[in-house]
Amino acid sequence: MKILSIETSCDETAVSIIEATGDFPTAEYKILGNALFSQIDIHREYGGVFPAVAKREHAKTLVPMMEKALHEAGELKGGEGEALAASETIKTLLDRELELFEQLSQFVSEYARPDIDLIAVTAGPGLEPTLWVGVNFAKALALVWNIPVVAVNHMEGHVLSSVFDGSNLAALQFPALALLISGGHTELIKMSGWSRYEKIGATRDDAVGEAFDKVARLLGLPYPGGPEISHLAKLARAANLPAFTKLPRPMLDSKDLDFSFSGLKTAVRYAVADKGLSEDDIKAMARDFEDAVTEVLLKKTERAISEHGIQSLILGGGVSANSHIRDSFTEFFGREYPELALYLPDPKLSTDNSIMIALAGHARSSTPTAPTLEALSLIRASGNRSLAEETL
C-alpha cells in the first residue's frame, strides 16, 4: 500500500509517499518521498504561529510540496491528467482558497494520477483554519484521483513516530504510556493495546511547550522559544552558574496524574519582574525553568507507571526534542525502571511531519470505524481535543 500523507495542523506544511508491506502494525515502512515547508521565520515577527499567515501558507505550499514528495518518489507522471476546473464540487470546497485551487488545477492538468492507493491527513487538533486547508485539499485530490482518504488524529501520530525506527514499529509491551509534550498538549495516555487509548492525566492550563514560549518572551529570546531555553539552560549547567531563583513544582504532590504550568510561568514572571537581567541571569533563570519542568514530568510519569503497571514508556511531541528532558528520562528511568522498554523519536520526528501521519493513516485504515470521504466533511477540525477524546 502506498500512502500520501498530509500534515497542516500549525505551521509545518508536509507531504509524504510512504509504502506500507504487511499489515499493521507489524507492516515494513518505506518513506519514498518526503517534503516539508516550516513557517517558522514567518511567525518569528509575530512572537508566534499566526493563524490566517499558517492558512495562507499552507495554501500556497501544498501543491510544491506534494510535487517535490511524487517526484522523489518517482511518482510524478507526465501524461493525459484530469479536468479539475470542471468541478463544482472541488471549487466549493477549495472557495476559499482560491490560490491552491488554480495550482491544483494545473497540476492535475499536466500530471497523471499517481500510483497511490490511500490519502491520510491531520483532521485534529490543531489550528481549526490551518486544518481545513489540508482537509480540503485531500478531498480534493480523493475526488479527482478516487483515492480514498482517512483522517488522522495528530497525537495519534506523534505516538507511532516515536517508536517507529525508520522501517518498522517497535514491538510494543502493554499496557504502554505516551507522555506527549507540545506546543498545545501536555497528556499521559495509557495505551492497553494498538489503538486503545485512555487519557489518564493532562495540563489543567498551559502545555508545556506553551509555558516554554512564554517564559522565553518574558526573558525577551526570540521565537521559538523552546530551542532557546534548552541552549541557554546547557550553558549555565556547563558554568555551573547559580540558581537565579527558587521555582515551584506545580502539581508534584498532586493525587492525581495531571499537570498545571500556568503557575510556573507566572513565577518567572514575578522573579524577573523590573529586574535587569544579565546574561548569566537569563541562561541561570532557563536552567532554573528547565529543570522545574523535567522534575513534575518525571514524577507525573513514574507515579502513572506505578499505578498502571506499565511495560513501554514512550516520549512523543515536539517538545521531546529537548535534549535536558530526553537525557533525564533516559538517566532516570534506565536507573530506576532498568526492565522498563523506554521509546523517543528521532529528533527529526519528534515535530510535526508527514511521515508521522502516513504511519497514523496505516492504523486508521487497519481500523474497521476508519471515516471515509464523505465522514470527514463532519469532523469538527477542533484545537483542544487529545487523543482520548478524538472520535476519528
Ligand code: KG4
Contents of the next structure:
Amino acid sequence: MKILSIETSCDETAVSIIEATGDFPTAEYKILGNALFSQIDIHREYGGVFPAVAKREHAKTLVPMMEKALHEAGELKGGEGEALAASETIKTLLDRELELFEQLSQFVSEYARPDIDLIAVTAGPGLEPTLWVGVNFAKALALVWNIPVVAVNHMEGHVLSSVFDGSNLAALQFPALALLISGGHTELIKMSGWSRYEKIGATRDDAVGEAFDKVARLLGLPYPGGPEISHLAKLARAANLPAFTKLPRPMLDSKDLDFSFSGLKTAVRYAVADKGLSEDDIKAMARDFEDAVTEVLLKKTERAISEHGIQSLILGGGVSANSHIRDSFTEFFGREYPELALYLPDPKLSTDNSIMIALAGHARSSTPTAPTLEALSLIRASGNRSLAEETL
Ligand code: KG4
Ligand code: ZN
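For comparison with the form predicted on its own, would you give the structure of this protein in the form predicted together with the named molecule?
The complete assembly is shown below, putting the previous chain first.
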C-alpha cells in the first residue's frame, strides 16, 4: 500500500510517500519520497511560532512539498488531470485558502492521479489554524483523486518514529512506556500493546520543549531554544564551568507521574534578572537548566517503569533530539535496568516530519478502532504555542 502523508501541526510543512508491504506492525516500509519545509527562519523574528503566519506558510508550501515528494517517488506523471475547478465542494473546503486552491487546481489539471492507496493527515494535537489547512488539503485531495483519508494523532506519530529503523518497526515487548517530550507535550504513555495507549503522567503546566524555548529567550538566545541550550550546555560541561545557580527539581519526589516545568523557568528568570550575563554565565545556566530537566525526566520515568513493570522504553518528540537527555537515559537505564529495551528516534526523525504520520496512518488503517487512543487527545488542538503572544 502506498501512503501519502501530510503534517502541518506546527511550523513544519511536510509531505511523504511511503510504501508499506505487509500489515502493521510487521510491515516493511520504504520511503519513496520525502519533502519538508521548516518555517523556523520565518518564526525566529517573532521569538516563537505565530499561528496566523504558520497557517499562511503551510498554505503556500503544501503543493510544492507534495510535488517534490511525488517527483521523488516517481509518481509525478503528466496526463489528463482532473477537473478540480468543477468541484464546488473542493472550492468550499479551501475557500479561505485561495492561493492553495489555485495551486491545487493547477497541479491536478497538469498531472495524472498518482498511484496512492491512502492519505494520512495530522488531525491533532497542534495549532488549530495550521491543522485545518492540512486537514482540508487532505480532504480536497481525497475527493479529487478518490482516495481514502485517515486522521492521525501527531503524538502516535512520534511514538512510531522512535521505534522505526528506516524500514521496520521494532518488535516491542509490552508493556511499553513512551516518554513524549515536545514543544507542546510532556507525557508518559503506557502501551499495553500496539495501538493501545494510556496516559499515566503529564505536565501540569509547560511542556519540556516550551521550557527550553522560554529559558532560551530569557538568556537572549534565538528560537527554537532547545538546540541552542543543548549546544551551550555542552560547552559548559567541556569547560567544567562552575554552577551559575542551584535550580529546583520540580515535583521530583511527588508520588505521582506528573511533571511541572513552569517553576523551573521562573527560577531561571529570577536567577538572571537584572544581571549582566557573561558568555560563560549563559553557558553555565544552560547546563544547569538541562541538568535539572534531565534529572526530573529520568526519575519520573524510572518511577513509571518500576510501578508498571515496563519492558520497553521509548523516547519521542522534538526534545528527544537532545544529546544530553539521550546519553543520560542510555547510561542510566543501561546500568540500572539492563533488561529494559530502550528506543531512541533517529535524530532526523525526532522533530516533526511526515514519515511518522505515514506510519501512524498505516497503524490507523489497520486498527480502525482503538478506543484508548482518546488518551492521546486526538483532534484536540493544544492551544497557542506562540511565545510572542504570551508573557513569560
Ligand atoms: O516535536 P517537535 O518538533 O514539535 C512539537 O510537536 O512540538 O518539538 C519541538 C520542540 C521545540 O520546543 C524545540 O526547542 C525542541 O523540540 N528541541 C529540542 C532540541 N531540538 C528540538 N530541545 C532540546 N534539545 C534539542 N536538541
Ligand atoms: Zn511534534
